[in-house]
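First comes one chain, alone, set out as structure tokens in the form predicted alone.
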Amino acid sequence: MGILEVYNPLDIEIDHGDGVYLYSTDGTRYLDFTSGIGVTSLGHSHPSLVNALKDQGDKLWHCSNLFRINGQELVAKRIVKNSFASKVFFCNSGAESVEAGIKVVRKYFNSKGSDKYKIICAKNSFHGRTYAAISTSGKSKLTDGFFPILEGFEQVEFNDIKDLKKKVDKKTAAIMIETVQGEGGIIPANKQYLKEVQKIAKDNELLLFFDEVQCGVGRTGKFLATEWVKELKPNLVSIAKGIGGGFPLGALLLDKKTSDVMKRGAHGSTFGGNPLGMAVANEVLNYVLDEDFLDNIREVGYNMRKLLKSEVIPRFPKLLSGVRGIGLMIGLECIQKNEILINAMIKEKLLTVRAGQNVIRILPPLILEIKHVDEAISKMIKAFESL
């Protein structure tokens, strides 16, 4: 085919999508909980995202940052407002944003003449496929055949604060983890457990890393993930994903002493906060950072949660053991082989995600209203059914 051989996709060709929908080309509809991996946040071929491209696009696509945008001093200004962050960085995917991350960790203790370097992160974590985030991860699904691996990474037991202690020593520099873990099974950070890495940090002066690519922007019902601990305050946290509504799109916050030490020619990209981006941010921004927005989220959510446990589970105990997740971010936990049932669900024109320790990962668009829960329900029970 000429496409170098690295994905496994599925036998369906997506034609178009509307709202929660997709269509084939050969007219089938499927009610999407895939989100195009937690991507489409405003669903398909959202009015108010098709006319911010369509408008930039016939101003300017593309100028670099040779140039200031103003579209990225709209978007940068409405996040800082929203969040802990002092400043933002924009690149065009998760893995960059982790990347940029991870760069701004020792540039900040390089500039305080600190020897500082080790970077604690998570076992069962997913940063992206970039060297250094498959080296945070240190699994071997993602570093096998690419040695070696950088230095520098450390990994623990996730929700194990007694190991995050053993494992701080006079060259941690930071710690980083996801808020929730996604492709590692939808697994939320316990409160108490980011309450004590949160002291944990403190008390030695490290950086905190948080990697909202999949869980930020208004997946848990808060606009990031971290909020739902009041007491956290990160210097970091990456988000990608759903900021982009679809369009290819990452970003950095900084918090101010973080920020300080990047100075001019420390970082930058081509592409990253290019016009086209902007405009869509600035959509996409205009919903997941409204109160009223995240409340359906939250309340969709655990509704969804709720007839999971009542309406599925109980049905197929050979199938299915839980669910567990935050938000429109939700693991179906499985005893059958999580890809047979996802095969089934398919058939019955449903799709979802696999994801690590056997789980059916399910990331609606967050436009999710209660019919279309319904109506996944109901698929959910003809194709397990059907086993």
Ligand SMILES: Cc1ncc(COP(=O)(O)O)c(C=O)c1O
Contents of the next structure:
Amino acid sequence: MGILEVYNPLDIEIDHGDGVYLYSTDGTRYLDFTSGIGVTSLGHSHPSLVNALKDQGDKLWHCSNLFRINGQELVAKRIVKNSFASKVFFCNSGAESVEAGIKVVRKYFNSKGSDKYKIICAKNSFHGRTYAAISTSGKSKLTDGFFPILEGFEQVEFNDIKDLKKKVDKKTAAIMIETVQGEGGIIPANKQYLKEVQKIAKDNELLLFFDEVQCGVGRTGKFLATEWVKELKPNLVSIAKGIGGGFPLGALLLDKKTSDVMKRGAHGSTFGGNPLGMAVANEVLNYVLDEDFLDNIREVGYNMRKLLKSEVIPRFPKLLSGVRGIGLMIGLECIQKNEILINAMIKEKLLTVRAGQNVIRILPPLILEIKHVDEAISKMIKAFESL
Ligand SMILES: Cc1ncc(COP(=O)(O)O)c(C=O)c1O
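Since the structure above is the form predicted alone, I would like to see how the form predicted in complex with this ligand looks, so please show that one next.
Let us now look at the entire complex, which starts with that chain.
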């Protein structure tokens, strides 16, 4: 009652969270492999995050970008030191970071007196719900009823270099893709594909823009998923979700040449980079920039995929066909309708998310330990045995 009915929530009211667990108001404990759709990177109520937020809450909540914000300078400096970026723009969500990146692409070519403006995106992508973001993906599920959408976006098959080559023309300004498609069904861009994308961008003077709202900030076991291909030189990367650990926060990472064109007044946000968000992000960075922490993500993720392959999938050949993913961004490929399997897991108190291509998305908090994986595997087996 009262809430616009654009969502379809489960009939579970969450009361509180602790680490990898969520507790409903009736006292039931759930193993949370959703992380609020890839957001609560350090789990629920992580003491470092709670303390950072409380301390900052006592000092200053908001002052706007009319003033210098120490936390912003610190977080930006740390991101710049640990990535390709030369500057960072802070905003409040994934779609806003994508939106900012699209504006930067257009501004870059405009400031060079070029009439290039088209952005090549991928079919099956998801970049958010603003007008530009729904226009990039072009999916009818997102655009139906909202015409006219923005012009200047063209979709190609993901991981298909021939299709990309065919679509580049004189007006193409940039290529924008998710390094790992999330909503679309946990589909990593192939390494070879990424290398060839980079070559096409270089040969045609295009900007390379990666959306890492879901796959960035440690999710794949690297701070940015683009780091898996060391030759890759992004011009722009959008992040959000995990960087705030549950606090609404997004950021656009820009290389030198794209940041140079964004002059005073070119873009902005009232809340972007606000002191509360920055206090939390600074704490998140203490973890997701730590090589041992990232190592654990890679190892636990690898073990989870291995166990799914050996213990779960062979047992249920009528329900499941395979597993894919990278780090703690895992997709379980279903034969039976994914929703039926997800509901069976909910009955066993294991929470997962739906994704495209009939996939179950597994996005646990990045603090996951192997004991939690074992717990999830036995819950899954019980759940699927009931079907
Ligand atoms: C890859 C990607 N980009 C953008 C977004 C939009 O983020 P937000 O919902 O914070 O606007 C999402 C959200 O799921 C996403 O997965």
